[in-house]
Each structure stands twice: as structure tokens, then as C-alpha cells.
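Shown here is one chain on its own, the form predicted alone, set out as C-alpha cells.
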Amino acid sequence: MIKACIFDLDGVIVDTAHYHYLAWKRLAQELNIDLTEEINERLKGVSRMHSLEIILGLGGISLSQHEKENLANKKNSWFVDYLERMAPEEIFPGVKQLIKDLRQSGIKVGLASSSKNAKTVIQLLHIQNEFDTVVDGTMITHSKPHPEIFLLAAERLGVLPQECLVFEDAEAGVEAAIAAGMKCVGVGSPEQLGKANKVITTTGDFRIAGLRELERN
């Protein structure tokens, strides 16, 4: 049985991915690198430093660890500035109701985001009390597609991995959920998230009845 649902944040609950893109694009422009939205898909669900490595690789740029950390911190500063404009109205339609329905059905709800700003985001959205546990990028060593973040969330929720259902919008996140031995609902494109057990257009499209369907499959 599915006893817990674990949500990614960016692109699943709210479009913070757009703010990440604006900040990374601004940094890339400083480095004379053209960061397109297509390339940006590779940055979704991975750590800040890994994202930076991808961007530097586009420009064939080699930097010291100290220089990389400075750039990553600059990007994060811009990202946090963008976040300050975020409001609860930006939560995707139907998400709050879905979380409410899950909790009322006795399903535990967790958040597992590679972002180190996840707790700030959910506070700005006024949903910090909707989760039984929150795991963010400050609490893990390995980023997705490594399963660490989801395994830690399951442990903190007090459930087995096979009792969890993950909601993810990134290919790396779907792979992480599968590697953790969990069921996964992909949010977005079937072409990109085809490895998921089920793919929906937006998180709010999911219904509680879908849990039983996924348990049978």
C-alpha cells in the first residue's frame, strides 16, 4: 500500500524553476554563454554545483573550486532576490487541495527538494505546515538521480520506500524515485518523463483514486 506521498518542489508545487532559469541565464550571460530553455532542462532536479558545472562545460571554462563557489553563491543571491516576489497565489492550481485530500485520507506527505532554499520557498507560500517532513539540499550529499533524498524522506516519514509515491517534474528526479524503489508520478511531458509509472500534465490533475490504481500496477 502507498502510505506516503513525497513531492518535489520546483515545477511540481510552484514554478520556482523559472526563477532558477532567470538567475542561471544572468550568470551565463556574464560568462558569455547562451543558456537556452532547452539546455536549462538539464539543470532541473540537480544540485547547484552540478548545474554550474554543466554551464561551465558549455563554454569550455575551467575554474578553481573557490571561483566556482563564488559564482554559485552569486547565482543563489540573485535567485533569492527573485524569490522575494513570490506569493501564495503562485502555487499550482489544485495542489493545496490534493495535499489536504491526502492528509485526510491518512497518507503522510513529505517534501524532497534538491534546492537549498526549499524551506524559504514554502514559508513564502505559507505551506510550511502542510508537510510531515521536509528534506532539502542542505541535508544530502548526493543530488538526483541518486536516490538519497527520497530514501531520507521515507526514513523521516517512518515508511518503507516501496510504500511511497513521488511526484516529480524532472527526468533526474524520476530516475531517483525509481532507484529508491518507489512509485513515481511524472508531472509534465510523457516524452521526457516516460520512465514514471504515470504521467500527468499538472500536479493538480492527480486524484486520490489514482493511488489505488498505482498500487495495482
Contents of the next structure:
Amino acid sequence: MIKACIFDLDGVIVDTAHYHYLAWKRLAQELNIDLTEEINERLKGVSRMHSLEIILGLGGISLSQHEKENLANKKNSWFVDYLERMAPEEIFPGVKQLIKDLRQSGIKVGLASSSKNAKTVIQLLHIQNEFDTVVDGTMITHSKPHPEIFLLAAERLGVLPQECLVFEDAEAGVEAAIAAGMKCVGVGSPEQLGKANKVITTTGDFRIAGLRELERN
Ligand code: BG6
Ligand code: MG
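Pass me the form predicted in complex with 6-O-phosphono-beta-D-glucopyranose (BG6) as well; I've looked at the form predicted alone already.
Okay, now the whole complex, with that chain kicking things off.
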């Protein structure tokens, strides 16, 4: 029985995944590296430093820890600039209603994002009080595809991993949910997220009936 739903943030609740991409692309351009949307899929769900390492790997560039930290900070400052211009209306349609419906049905709702900016984003969207727990990039050692973030969210929600359903737009996130022993709804394309138990185009499309269906499979 599913007792809790755990949502990723970037690309699931709001299109901040696009802001991450724009900021990484700008940094990659400065390094003369072509960051395509296809390669960007590999950056989704993973930590800031790991994302930078993937980009540097593309260009065969090796840097000191200090230089890498400078570049990661630069990217983050551009990302934060985008956030400052983000309006609460940018939350994906139907997400607030879905969270409300889940909670009214007695389902616990958690947020599990690898981002260290997650708390800022949910405050900007005015949804910081809609979750029973929030786990972000400041609270974990291993980022997705490691299951740590989802296991911590389940523990804080007081439920077992097998009682959780995760919503994820990143391949690394789907893998993390599966590794945690949870069911997973992929938000995006079936080609990218085929390992998920079900794939939907946008989070707001999900209905409670779908949850009962996933319990049976
Ligand atoms: C994830 C995003 O949610 O957070 C990644 O999918 C991002 O693209 C990661 O790199 C870390 O985010 P931040 O805000 O801590 O740099
Ligand atoms: Mg995401």
C-alpha cells in the first residue's frame, strides 16, 4: 500500500531544470564546450559538483578543487539570478491540487531534491508548508542515483521504502527510487525514463486513481 508520495523538485514541480540547463550551458560556452540538451539529461538529479565534473569530462579539462569550486559558484550565481525573476505562477499546472488531494486522502507528501537551493525555490513558490518533510542537497552525502535522499525522506515521513511512490524527471532519480525499493512515476519521455513504473508527460496529469493502480502492479 502506498502511504507517501515523494516529489523531486526541479523539472517535477517547476521548470527550474531549464534554468539549471541555461546556467550550465553558459558556463560550458565559456569553456568552449558544447552542452546539448541530450547531454544535459545526464546532469539532471546529480549534485552541482558532479554536474560540473561531467561537463569538464566532455572537454577533457582537469582543474584543481579550488578552480572547480569557483566555476560551480559562478554557475550557481547565474541560477540564483534566474530564480530571482521566477514567479510563483511558474509552478506546473495541477501540482498544488495534486498535493492537496494526496494529503486529503491521508497520503504523506515529501520533497527530495539534490539541490541546495530547494528551500529557496519552494519559498518563492509559496509551497514550503505543503510538505510533511523536505530533504535537500545540504542533507545528503551521495546524490542520485544513490538511494540515500529517498531513504532519508521515507524515514522522516515514518513510512517504509516500499510504501513510497516517487515522482522524478531525471534518469538518475528514477534509478535512485528503484534502488531505494520504491515505486516511481517518471515525468517526461518514456525513452529517457523507461525504468519507471509509469511515465506521464506532466506531474499535474497524475490522479489518485493512478496511485491505486500502481499498488496493484
Ligand atoms: C537537481 C537538479 O535537482 O539539483 C540538478 O536536477 C542540479 O540539475 C542539482 O545540479 C543541484 O542543484 P544546486 O541548486 O544545489 O546546484
Ligand atoms: Mg529533477
